[in-house]
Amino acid sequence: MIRKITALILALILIAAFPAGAEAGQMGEYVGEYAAEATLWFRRSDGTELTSVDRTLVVAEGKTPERCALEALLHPTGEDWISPAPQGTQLTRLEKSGGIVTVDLAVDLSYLESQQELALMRTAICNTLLSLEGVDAVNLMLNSRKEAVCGLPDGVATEKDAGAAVEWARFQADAERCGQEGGVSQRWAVLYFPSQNGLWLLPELREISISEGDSAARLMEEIIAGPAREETSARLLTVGALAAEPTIEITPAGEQIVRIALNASVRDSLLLQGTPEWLLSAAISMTVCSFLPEVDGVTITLGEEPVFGANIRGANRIFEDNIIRRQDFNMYVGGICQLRLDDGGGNLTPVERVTSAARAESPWHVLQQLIAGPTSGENGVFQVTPAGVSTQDLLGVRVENGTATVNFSANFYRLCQPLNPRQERTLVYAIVNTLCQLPPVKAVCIRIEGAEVETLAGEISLTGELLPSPGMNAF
């Protein structure tokens, strides 16, 4: 009771040194350096073989573990590393959600002698980046295409190899089985869904067999099978959609194109469904040219009828000669924000929210989604911030060397007054579990108006670091 009457004339007294506009304690959102560890795969100067570097990369302020050792691969600094790409390589485009990687490197291939040269190269950038906390597939492009290795689609890489040798032994058993007579290769493929929310598209890892010439149809086969989670992605079509097999073109301008001929019936059921139809052409062109090698775009039929544009959240775009490409889409990747909310019974269940893919790794958008609490659909799972609260009470969130400092306001704090030892507990693991998911934090240190307390409401010490209660998470 007295550490309770304490804390109300902290709460008063905070209140009135910072009253309601003040500046004081606010700081924003402030990601600084911190140390990721990576394993870099560099080429030998033997030119046919990789070697391996471990290495703690400082990634600074706006970069991301990624990017930094994309950096570090391509540009090497000691005199016996030698970047597995060639001279002048330069990252285009760097895109991750849900632990799916995809790179877009400029490259000049005419500096690759040989398809083993590709490999190698495709081996030690995707070993490179799989070797960091939270990447779980690697997608390599290059000059906005796939390439094709020993005449099939290299996929997705999902695992580190062994060896640049090995990786090319394998390239070449897959090619000489998929010569046979009704010989199939497994690979892993990138596949792109409509969220829920009809904003953004939303990747997904799926191993397809595919077999020589085929694997446009496999790739279309499986978007009309739809999304493993359907709780975050739409289903985009369904059986009977597509009025004939896909073909590949080249065009007068020398660009190979996928055709995709679907029936006029698709535009109705997107239209039932709520999924914009602009959705339509983004998940297709993303899967297909993320997947078949040398393929420069797709172009769409619906009926008759070529799609020759799209209103894209209110703005209208014309593709040039009916061309959807991937890079007039690839900016509406999103990414998902996991949640941990009260069940009810004083667990943490994990809610999954959509947004854009920077949103979701970032620390202040995070927790204003915990603060604004369930949503309509999210059946039980209750708020874990006391009535009153919102998301202006949360002004400011520091991250440096691994810990999250969150800053709240007077008003959040005088409103956490009353609650009880189980709601004090859920309410603090609920935004430690939480941030801790992000691969910056590692612990959690809560101030009001930038000022230390010894507790909200009496049950949980706040004077130290926070380290995420793993028990309290429902799985």
Given for the second form:
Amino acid sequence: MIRKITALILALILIAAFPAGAEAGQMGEYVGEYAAEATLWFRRSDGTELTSVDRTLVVAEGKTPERCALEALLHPTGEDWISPAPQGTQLTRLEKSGGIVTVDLAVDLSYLESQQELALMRTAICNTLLSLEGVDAVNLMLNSRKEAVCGLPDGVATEKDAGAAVEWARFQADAERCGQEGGVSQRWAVLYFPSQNGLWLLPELREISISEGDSAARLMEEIIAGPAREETSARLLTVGALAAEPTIEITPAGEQIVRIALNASVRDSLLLQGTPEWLLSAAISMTVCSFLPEVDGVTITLGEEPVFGANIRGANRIFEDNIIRRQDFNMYVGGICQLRLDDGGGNLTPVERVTSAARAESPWHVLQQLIAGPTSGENGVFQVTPAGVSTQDLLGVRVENGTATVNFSANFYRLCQPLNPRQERTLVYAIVNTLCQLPPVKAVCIRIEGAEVETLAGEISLTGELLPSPGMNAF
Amino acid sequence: MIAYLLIIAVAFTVVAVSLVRLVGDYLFNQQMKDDQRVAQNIAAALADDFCARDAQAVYRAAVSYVEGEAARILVLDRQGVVQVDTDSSLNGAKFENPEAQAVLGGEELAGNIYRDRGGAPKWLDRLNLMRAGNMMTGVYAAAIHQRDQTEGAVVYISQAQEIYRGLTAIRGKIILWLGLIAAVALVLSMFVSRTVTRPIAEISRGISRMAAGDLSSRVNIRGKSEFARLAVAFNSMSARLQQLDNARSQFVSNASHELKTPLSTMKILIETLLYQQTPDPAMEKEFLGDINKEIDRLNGIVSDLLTLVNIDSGGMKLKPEQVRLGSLVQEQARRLMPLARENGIEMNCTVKDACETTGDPGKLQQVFYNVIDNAIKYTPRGGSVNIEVLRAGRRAEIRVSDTGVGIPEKDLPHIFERFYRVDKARSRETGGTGLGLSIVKQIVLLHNGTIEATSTVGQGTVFTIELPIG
Ligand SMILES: Nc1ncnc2c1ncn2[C@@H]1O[C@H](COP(=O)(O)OP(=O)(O)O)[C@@H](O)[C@H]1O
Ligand SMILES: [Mg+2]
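The structure above corresponds to the form predicted on its own; please provide the structure of the form predicted in complex with the partner chain.
Okay, now the whole complex, with that chain kicking things off.
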């Protein structure tokens, strides 16, 4: 009782004494610059091989390590290093979700003298990005299209430290094999599936066998096979959805379009499943355009009707000439943010929430999700914050030099007073372990109204910063 | 025996207790040193990752150190807050352990073994280590350094249970061994007391028996030990003593008897004289003559006894001077000639060599007188006595042979003993005491000579005395 009263008084004093906390940058989100390790693959002057150099990149505020690595690679400082891309190459888009990075470069391809140079550039960019922590696959697009190497889709790069010459030899060998009767090659493709919550597209890596000219059909087969991660991704098409084999045509404007003919029943099954219809166009166009080379878009027919537009989250959109392009949907690539919630026994169970790719890695957003607690579909996990704590009580998150300083309200402090040691530890380490899953965060500092407090309920010392406790994570 | 057992028990208990303590301390020290080193190594190994705030790496490394062991690692930051815990149950808590505080306060190392649950400090309780049966916990802290700065501390907590168990086993072994040794010591001491103490006790018992007057007691110890030899010596000594004692009592009884006989005779004669009704001067004269003879006889016995006692006590001193044995023998033969004649015995004395030597002439005369006297006494009328003095090399030989009654073979070895007489009646009749030959033998021996007798019953006896010349 006495403890509660003192806590209340302290909370009031804190509220009175630290309104300055807001001005001291303790409100909202701020992620300061931090360091990331990368291996940059530059072009050797002879133009046939690459040379790698380890760098510690300074990831400036508002940037990502991937962007920094690409900038460092495309615009090398000093004369010793040669960019693997032609001069004037610009990064137009960078998507990152669940370890899959999609890079779109604006590049003047006429500078590239041969397929080998193209392959060299591809290897350099992919190797560089794959050297970053958290990057498992790189899908390189040039001028918003996939390029063919030796006449075959180049696919998604997953292999780190690949030698340029070796890669080139493999492309040649693959082309030769596929040229023969019945020859196939393995490629990694990114499939996009609707998220379970019907708001996002979630990318997924899939290894597929291709032979000359049937890549579109293979991709459709994989989409029909469904997502591997059914916890977060939803099924899109079922067997028998295809009305005809996909075909490729060239428009009068000279664009390459893949024509996908689906049965009209697809609409009903989507409705039944609760997946918004726009995700059909989104997933198919994204999947096809992210793999098939030199394809600008797709057209989809549902029965006899062509899909000419979509209602995207309440907003109508018309596709010009019924052509659905990757750019129409690439902003809907979602990401999975990982939270750690109490499994009821004091261990921290991972909980995945699909959000926009950008927010998935935002400390502020992740913490908001954590405070919001388990959603109706999440079973076996429990709220870590005491009852009465709302997202309003998160005043700010500031990441600097690897330390995330989380600023909570005095209300939060007050509500935490009655926690028992186990609950207190679970709460604190749910916050710490969740935040430390984000690349720039190594340790967490918890402040109340911008001020240092000894502890919340007596068990955990909050005066310093806390490292995560991996042993509390239940995998 | 109980005292022995008690001493052994006390001594062994003291040894056992101090041994167990010694071994225990050694083991603990060793364990502490080892664990301290472990803590230090872990601190060094984790330093880089910890300073880089790579909790995952630190945790994984720490877990790998304690994998499969009853140990735990805590990594504390500078404030003493647990940042890594291999059990993941103390993260974020302040760890107020004296060792950790010492290290964070600037010490390089600190360690201690906490025994037993009673009064365990709060932080130790929080470790949850003191579960049933865990009586000992070693807590070691080592500093984590980066560029000479203490960045934190590794606390290595090991269950000292192993040493404790080892110690119990060792204690059991020590007690067992000491018990065995005690038993062996007991058996050995019993054996020693049997082989050493018992003979001594036996001999001392023999001595006290002897002191009590039992000269017949003997000590029985077998074997070849010193004690057995001592027993043999003791036994021969007591045999000799017994023999002497027998001889002494024999002598005393003989002497008393010999002295008593003339006294009783005299008493009878005197009483007869005193109580006669009518005095008869002829008988009185005869009786007084008899009494006089008895007195002579007593006198003779007493002087003989005195001579013997004198010899026995070593009081007899020879007065050596130049003597001619031939003349001495002739002189004695002449002295006894009347007696021989009286007894109707023919006596011849042949001196083949004068045999000049040194000796006590008085004593030697006594010798020759006695032997010749015996020859005459124990030769019946009509017999003869032959005396010869001759020289054989560096010895003089005096041979006295007679044609008398002779001495039976069974008596021959005893004739030199005191009071020994072959025919007591006859000897007495002739006025013998049985002391003559023993005095003779003693004197001859004093002159480094020998005397021996050969005899044939009914034919005669030959006494041969040999004396050194020069
Ligand atoms: N020449 C001898 N012939 C026979 N017996 C002898 C002779 N000399 C000594 N003996 C025996 O030895 C005994 C001891 O002699 P001795 O000591 O002189 O005592 P004693 O003459 O007083 O009897 C005599 O009693 C006698 O029996
Ligand atoms: Mg005699």
